[in-house]
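Here's a solo chain for you in structure tokens, the form predicted on its own.
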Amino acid sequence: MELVRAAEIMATHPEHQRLPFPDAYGLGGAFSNDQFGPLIEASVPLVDCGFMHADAVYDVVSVSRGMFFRLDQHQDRFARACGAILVKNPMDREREAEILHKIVALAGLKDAYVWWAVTRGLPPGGRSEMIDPDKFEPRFYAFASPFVWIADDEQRARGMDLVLSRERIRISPRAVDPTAKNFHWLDMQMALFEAGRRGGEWAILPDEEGFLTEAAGANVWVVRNGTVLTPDTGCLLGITRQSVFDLCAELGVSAKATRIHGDELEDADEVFLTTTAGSIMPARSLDGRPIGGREGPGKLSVELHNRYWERRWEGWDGTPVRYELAQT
């Protein structure tokens, strides 16, 4: 089965054209600092708890075709993210919507990638006041961009090759919430560059007990005896990993949550990574050697590809943009 180019299909399909836009929103379009404007022009003040002491908690979603997908479900994961961290939305869910809708109005975009985040925000006076949550001052900011691929059209065709860290593990979930989604991507980041070192295009990371927890970014899975598989604990409950289940029950094909030891990939059928920034996405090769003896991705890797974007493309739980924001 030949891999759906999406990126390809997003740069010349009508469908996906873009609308009119200043050019100063060339970039994306933000909210900051509780004012619109273009991207490039967007800050963070220096003394932000969230720039200080990566004290934040974010959320992606995307839109293609002029539509949100499953924006209900990313509102209300970040709003279980803002409650783990204990820290105030100073929006409530109406405003945060229409922000959403207004920055991608702004840009005039159809297929964006769309960043929001509540930070702790601006310090309290004294440092009596650190130890109590209701003493800060919490800020919202949010961002559009052009839809953003952590894999693009060839890579995905051909599968990725990934690499399952030696010199890292996750954050334990105990210091650090992984269902929260945070700025606390030290640990990810390193991963990412002995992957470069190793020869690989992207990394999976253990725990301490060596079973796996996720990919820098994305939830990984794992295809054994027409099972799909994915980790229970240590992760992020993806929107894009939802998807994977929900099509998986449409195909009829058996999936769960289980753990899974990172000794176990060596015997995988097929391994794939999800995450908004780039959907489903197969791999070819763990650590060098090709996965389930064979050259290329595997057989239902690229069919759960392909389906996720026919699928969205039809407007499987889709939101259409407020373009009209833009006036307003």
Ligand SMILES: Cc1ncc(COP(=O)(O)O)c(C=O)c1O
The other form holds:
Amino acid sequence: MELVRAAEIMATHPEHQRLPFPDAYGLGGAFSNDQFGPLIEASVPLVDCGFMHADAVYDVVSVSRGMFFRLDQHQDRFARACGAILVKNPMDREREAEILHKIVALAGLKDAYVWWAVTRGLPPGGRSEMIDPDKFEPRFYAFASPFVWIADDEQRARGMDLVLSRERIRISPRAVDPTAKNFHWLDMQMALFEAGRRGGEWAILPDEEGFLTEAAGANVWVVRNGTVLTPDTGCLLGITRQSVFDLCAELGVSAKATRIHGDELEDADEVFLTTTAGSIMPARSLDGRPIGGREGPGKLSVELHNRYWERRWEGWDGTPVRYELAQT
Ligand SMILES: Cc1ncc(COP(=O)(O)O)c(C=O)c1O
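Follow the form predicted on its own with the form predicted in complex with this ligand, if you could.
Full complex below, order starting with the chain above.
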């Protein structure tokens, strides 16, 4: 089965054509410091604890063919993340959604990467206030840019070259809760540099006992004997991950979340990654060895990828962008 070239479709299909937008919005639209504006002009005060201490939670939802995908699920996850780090979202749910719609609309985007965050905000006056979460004034930021691909059409079609990190582990959930999507990225970024040095394109991180957690910015999946498996702990509960469970149910393929040791990758039939920024990304090699004794991506990975995009473009859990908000 040929991989659906989703990036090419986004670039060429008339239903994906960007609406007219002011020149300044070329990079996208944003909301920062309580104002809408072009992404290129958005800013964060240097002393915002989000910037200084990675003290923030965020989420990313995508838009394709003018529709948000699973916006409610992203907003639910974001609300839980705010609760987990004791930060009060200054926006209520409706206002949050309206801001997300408007930043996409301002930039006329039909396919977008839509990021938003609540940071702890500026540090309160005295050091003694640092121990009281109610003394902070959290701040809300958001931007929408053209759709982002971790792996482009070519990489997804031929399969990515992955590396299981030997130098890094994913931070322990007891240190930073990975289910509250957060700014802690150094373990993943350093693992990506390791992947680059070892001839790979992306990195998977184990935990301290060698069990798989997730990849940098993506969930990891293993297909073995017709069953699709993904780690049950130590990772973000990805919305694309949930979508894979849903697609597997539709296809009658068994799928489950479980512990997977790094050593088990050796007899994997297929491996793939999932994330909002790039969808379902089939892999062809791990640590320089072909996966499943085959060149190229696995059949089921490609089938899931294609079905994901077909279903999305049919309107699966879609919310049409309110483009009229650009005029308000
Ligand atoms: C660490 C991490 N794991 C997994 C994911 C995948 O989550 P989702 O499918 O909701 O984008 C992301 C997304 O950015 C992530 O940052």
